[in-house]
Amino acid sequence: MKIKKVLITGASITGPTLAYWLHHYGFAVTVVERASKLRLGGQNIDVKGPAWAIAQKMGLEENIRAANTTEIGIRFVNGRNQTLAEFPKENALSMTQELEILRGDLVQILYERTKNNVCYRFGDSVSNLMESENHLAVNFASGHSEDFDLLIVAEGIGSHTRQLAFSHPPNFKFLNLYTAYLTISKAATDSRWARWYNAPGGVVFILRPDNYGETRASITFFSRDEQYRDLTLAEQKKVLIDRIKGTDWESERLVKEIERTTDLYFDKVSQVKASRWSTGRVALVGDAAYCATPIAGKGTDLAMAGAYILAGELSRGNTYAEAFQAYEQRMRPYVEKCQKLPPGVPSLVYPTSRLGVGLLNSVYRLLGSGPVQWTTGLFSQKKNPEMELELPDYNQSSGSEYL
């Protein structure tokens, strides 16, 4: 197969899977990235269904099992730090789940594999491109310029690799919610189980453990606005702490960690939804064309997901047209349906009120209960979840020239 050039912009997930799959096909692929090193800041994700399938297509089953958090479940809690209700990773409820891992982990896990065959360029990024007939000009931030056969956006959902190449932007569906994740050091009150804190006000508080020693912190709040834009690092720690000051459980303990932290992640939470994912030698994958965002759960199987289609529909379409084309009526159907949240999700999940927070704390004593414990026992499928999506095995049919 002749080979040929692309550039991937975004070293988070979705881009070194996609470079170890085009790799994999015979492809000469670049990464760059904004940052001056591998961003490995973040919270829990779990590895499940395709991501798993895929994890383990490349070999990483036992690096991701052996950076598992130790998390074994999660406890719903009440500002006393009272059990309302606690879900074993076993548990179909559960928020948890087998295999859990650190974004931070799971990314430099990817970095490795991919390291010694792809050329990645940190503390850089797209400035300009130029497609013509046969290629794509890049101009890059550092001064230096290169051409590429495609270009491939791995960013996240503010891309500003997309803003370049595409005329419109997609649309963002803001869902009431911001969200902040910080890493904090551990406290007594912590252990191996995830604690979850419904606050008035519409905040919600969730501490998990990590494998490090440290405990992971995430707050997320309701708002019917975006009203927090461009906002400096103090200017974040104080809409943080002005929304959960005073407001019981481990608030305190969370002011004093927001005011002395570096590594403080702050964003309002929504939804992407473009209605192309391709645009001439350019094409979307990730958050940048599809994020879900936390609440739907999915973010890794997305990610990983769809850098394998398209990786593997480059490697046996006629064109790369043909290929995007392919990839994008593959991967649509399951973003659609990842992006479909329950009804009322976030709001009841979110509510502003003492008596909401009541009546949903009154829902998870239920849930919590031995009788509905026994009774989702029955059906739960945890442990062997359906194939959600389709992953052909490209290996047998790649070889593509793209005239």
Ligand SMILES: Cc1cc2nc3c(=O)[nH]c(=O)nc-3n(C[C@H](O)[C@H](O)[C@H](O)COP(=O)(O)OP(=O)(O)OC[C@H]3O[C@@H](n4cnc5c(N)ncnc54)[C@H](O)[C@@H]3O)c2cc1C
Second form
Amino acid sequence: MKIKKVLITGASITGPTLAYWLHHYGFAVTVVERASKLRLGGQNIDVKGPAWAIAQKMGLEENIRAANTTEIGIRFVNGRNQTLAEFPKENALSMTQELEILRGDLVQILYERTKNNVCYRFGDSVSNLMESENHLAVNFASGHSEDFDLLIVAEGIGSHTRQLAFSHPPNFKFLNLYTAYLTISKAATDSRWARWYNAPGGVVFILRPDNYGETRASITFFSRDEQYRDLTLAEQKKVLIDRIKGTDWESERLVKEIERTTDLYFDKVSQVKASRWSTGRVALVGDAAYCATPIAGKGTDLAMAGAYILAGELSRGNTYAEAFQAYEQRMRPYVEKCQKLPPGVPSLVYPTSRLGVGLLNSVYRLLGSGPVQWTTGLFSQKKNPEMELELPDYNQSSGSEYL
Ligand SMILES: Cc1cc2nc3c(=O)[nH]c(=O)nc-3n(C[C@H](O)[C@H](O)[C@H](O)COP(=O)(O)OP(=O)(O)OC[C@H]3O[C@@H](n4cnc5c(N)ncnc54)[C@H](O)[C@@H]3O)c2cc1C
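Could the form predicted together with the named molecule be given as well, to go with the form predicted alone?
Once more the chain from above appears, this time first in line as the rest of the complex follows.
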């Protein structure tokens, strides 16, 4: 039998990247996305290391450069909006990277690159799976049924299809944080600098400019309880507003924006640690398999590298079980490195007491001081994760048929 038909669930970053490469190697690909259209929310992400190498192989360099958010660096500010420290994007300590792009723009670019060669179906999801020796029989929530050779789950951290396929759920390492993203109107205090403010009570606000004349906000707060789950939009808004109301800085502006938004992403910050990434004809990729959280700053690398390697291993012409195993062997050491969080995260970076915030602000001042910036510029090159993961050239091995 030849493996030909692959179903991918999830059309964010991982799904379309995987679809591109599978189509490139001759597979017939269907992508099913639960939302009724692409979900384009979120903040800036940086395309660097393996993600940049893969984007180049896909011919997306110009599209990504053209969508640059224009952010020039990050400022840490106090409650009176005075800058404590600033890190321009050239600085090794800056969060702003050379190729900064809105997450939604990257999703759109990947979709545009694949939509003519891949069958996309929006507003649907897998409701039931039945695996036999030769195929997977898939039933969808819409009532549609179809047989596929393989199913690759790229549904992100809260994947439902993962539950249908795997007898045991993965481990979730909750980082005692919740995070929310929303797009807000630009205000007089916004500029091409991102601003980071630590409010007392373990709340961090980050406001970043986008390339559409608006501002992308993230609100992250510390909480030891995993109490907020399966909330409606109205409930999510209430949790957020209760948490930030009365904190100083621009919290009142954010409360108003939360009240009026329809585009709110709210979730707990957890890492996904799955003991295995495949079972039978089903494999996991991206956040569904190994979410490292936005705090690790490696979500795009892991998404695109996992997709590239999984497609490449499937193209080699071994059995799908061997391909899944090879994908896991190549990716797992890199995932483990990416999931290691810097010391002090989250407790020191999200302090709950005024004293903790004061101490952290002193650290920002020190790091932002001229001599320290100069020294870090000399000694700490921005990490280049491309060097930490080999991306084989699978074109040499593709074209074989599956057993
Ligand atoms: C709306 C949104 C905003 C985000 N904003 C940021 C951000 O600002 N910063 C950041 O670092 N990371 C953000 N992320 C997470 C980031 O995209 C991922 O960490 C990373 O890029 C890996 O992506 P992924 O494709 O594996 O998973 P995700 O990006 O989580 O995408 C999963 C996709 O699968 C879809 N899906 C879910 N369940 C099903 C189902 N049962 N059937 C079919 N489709 C399903 C979802 O609608 C989504 O489109 C955001 C994710 C989303 C969905």
